[in-house]
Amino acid sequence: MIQISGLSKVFNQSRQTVWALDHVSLHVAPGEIFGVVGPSGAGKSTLIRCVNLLERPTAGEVIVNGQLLTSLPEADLRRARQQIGMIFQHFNLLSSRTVAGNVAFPLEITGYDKRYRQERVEELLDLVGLTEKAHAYPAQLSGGQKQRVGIARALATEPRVLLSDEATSALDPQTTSSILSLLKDLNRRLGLTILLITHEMEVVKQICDHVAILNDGRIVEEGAVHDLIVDPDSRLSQAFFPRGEEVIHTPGTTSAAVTFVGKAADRPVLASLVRRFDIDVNILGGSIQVIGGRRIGRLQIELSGTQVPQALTYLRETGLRVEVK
């Protein structure tokens, strides 16, 4: 749905040359929730910019539902960007108009006739839960609301791709966990496909198929969610499972870090492993969390004993992950 080959973005300042983007490539499939999260200044912004052109890129292509728009004329441009919807961190609503009056804005600037905006408007408002909000004003409403608005906006010319420029990042965490749950819904129920980029852990780990981790204006890191965080060695993994101090180990033992996926975090894995080899298993540290829906563990063990080959064996075959230290 999206196609991003060798996308660059210079800026000239102060008689600098700043390279905001340096021949970054994404390709987000139909209906994928794909993640880019980076720190501030990594160029984030500017490359969710340049997919629907409100910044033109200096070099590279855009393709997105199959049209290269770096090569439209400005009309063309103008009806491809109605397929592409884009909500903000602050969320740009009009405070002269009512939430009705926002939502409606795009059906009229694209010239539908009145019943069909009042139609779609109450059909949107019904999706982010704002009915009872129609005639309220941006003042009046909370953070959450607002971004529900900037989401039913979006949504109005029924585009196929949403772009989301940090758009929770000013809202608190209960805020932020419901509009996340929305984007999912909206993804599923539309097949929606959405971009999102963001410096915060915890929207990748609610609702990401895909993420790219981007550093001073390139990728450094890309692949599916789950992909990354079962690789004790990837970026991702260890922002989310970070390397505490090193441990000094206990002469004659095993140090392993043990990967749970799934299932396989809820079973007392471990304990059969002492009751079917003859081992001692010291637990170093370790965590589980929530990621995408699933269950996901790392262990930091220490394993002595005879039959330690025996048990490394055992935990690979149970699907687990195991790198030895």
Given for the second form:
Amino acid sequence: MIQISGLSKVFNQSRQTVWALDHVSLHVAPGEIFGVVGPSGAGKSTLIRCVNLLERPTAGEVIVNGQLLTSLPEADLRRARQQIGMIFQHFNLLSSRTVAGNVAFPLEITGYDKRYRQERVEELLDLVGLTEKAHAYPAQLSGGQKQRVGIARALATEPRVLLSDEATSALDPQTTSSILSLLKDLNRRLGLTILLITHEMEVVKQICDHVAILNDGRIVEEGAVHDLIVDPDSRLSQAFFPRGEEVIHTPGTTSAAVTFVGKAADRPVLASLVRRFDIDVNILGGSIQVIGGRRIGRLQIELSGTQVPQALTYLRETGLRVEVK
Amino acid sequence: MDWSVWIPNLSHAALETLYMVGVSTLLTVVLGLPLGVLLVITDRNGLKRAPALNQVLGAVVNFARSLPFIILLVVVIPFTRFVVGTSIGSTAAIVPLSLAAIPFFARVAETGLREVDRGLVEAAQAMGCTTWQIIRKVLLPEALPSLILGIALTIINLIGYSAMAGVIGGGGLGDVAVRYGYQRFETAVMVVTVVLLVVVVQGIQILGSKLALKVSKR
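Please supply the coordinates for the form predicted in complex with the partner chain, as a counterpart to the form predicted alone shown previously.
Complete assembly follows, chain above in first position.
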């Protein structure tokens, strides 16, 4: 759906060149929610702005909806953009137009007649749950409501791709969560492909299928969220389960990180471990998170006893991931 | 002091002022607004980058604005004669008045247009708007409150300038104040005209502010 290859963006600042993006390639499959995360200054914003060519890449290709955008002439590019929705951190709504007027805006641009526009606006406001705010002005809305208007506007021309530029970063946690649910819902119901950038791990956790971590203009990790999360060495999993301060190792014990995924997280594995192998287990830390709708837990434990190797093998056999330090 | 003479005189002068300022304002907005838009979009971060054009326009605007009005009034006489056929009278005064106000209003409009959030322009580009659509549907409506205030400011400036229109026989309230009030020591006439001008200027400012507030949905 979105294919980015060899994308580079170089900014020439006084006497130094900055590589905002350094040969970035990624592929977003149809119907997927793809998240690009990274610290501020990593190049996320530049990346998403290069997808619809708000920013012209220095090198590389961008294909969206099967069209090679980077080679399109101006007029064709505008038409292609009408088929790519975009939402923004600061909503970017026209303050001089009502909610309905804002949602109708892209339809006016595309040249739909008034009757169709009215019908479609009603439909869209219903979709995002803002029907009763149709005649309000953006200044009268809360942040969450403004973003709902932004979403309705972005979907007005029925695009199959939505770009989200830090869409929840200006919202409080509760509102963020409701906007993310809305996006997930639209993704499922309309088969909408979403490419989002964010610095909030919470967003990845709640809705992303696929994730790429961007650092200094390069993708340093990429994969399906559930694959990365169970891999204790992945940056993603370390972000969710930080190792924390270095635990003081007790001499004569074996310390291990155990990752529980799905069903395994529900079984009393540790209790049976202690009984079966007659060992002592000391829990140093741990947490359980729900990521992409699946329960994933990580425990930091210390084992002591004569049958520790057997115990570790047993843990692995029950389907847990065990990493011995 | 014979008011039966002065009242028709003053009302005639008031109509002249209204005529000169009204038509000049119209011309100023019609020509100055596009100039303001051009100054914004040809800028190096603008929608239609044209740095050379931008610098030329900027220089012309600055030049016109640095000329004292009284000098402009005289310098443009040949041009005025070419456009309206005569260089004296209220209609002739409209030419220099507009020429002085257009660059002024262009700068005022430029400032207002620049205040429009860049994010809005970007959102419009992301939706596939043409430059013209962005100007008409984003920049102008969003800048409307500041444009209205700018027009009020321009009208008030024009009223001030129009007092000098007497030099080329333009007439108007300001001219009455200068010629009868000041030069012939008819203090009462001067006070009346000045009061009238003060009232008009206040009224326009209040009206402009109210209108700007009304269209601002921020």
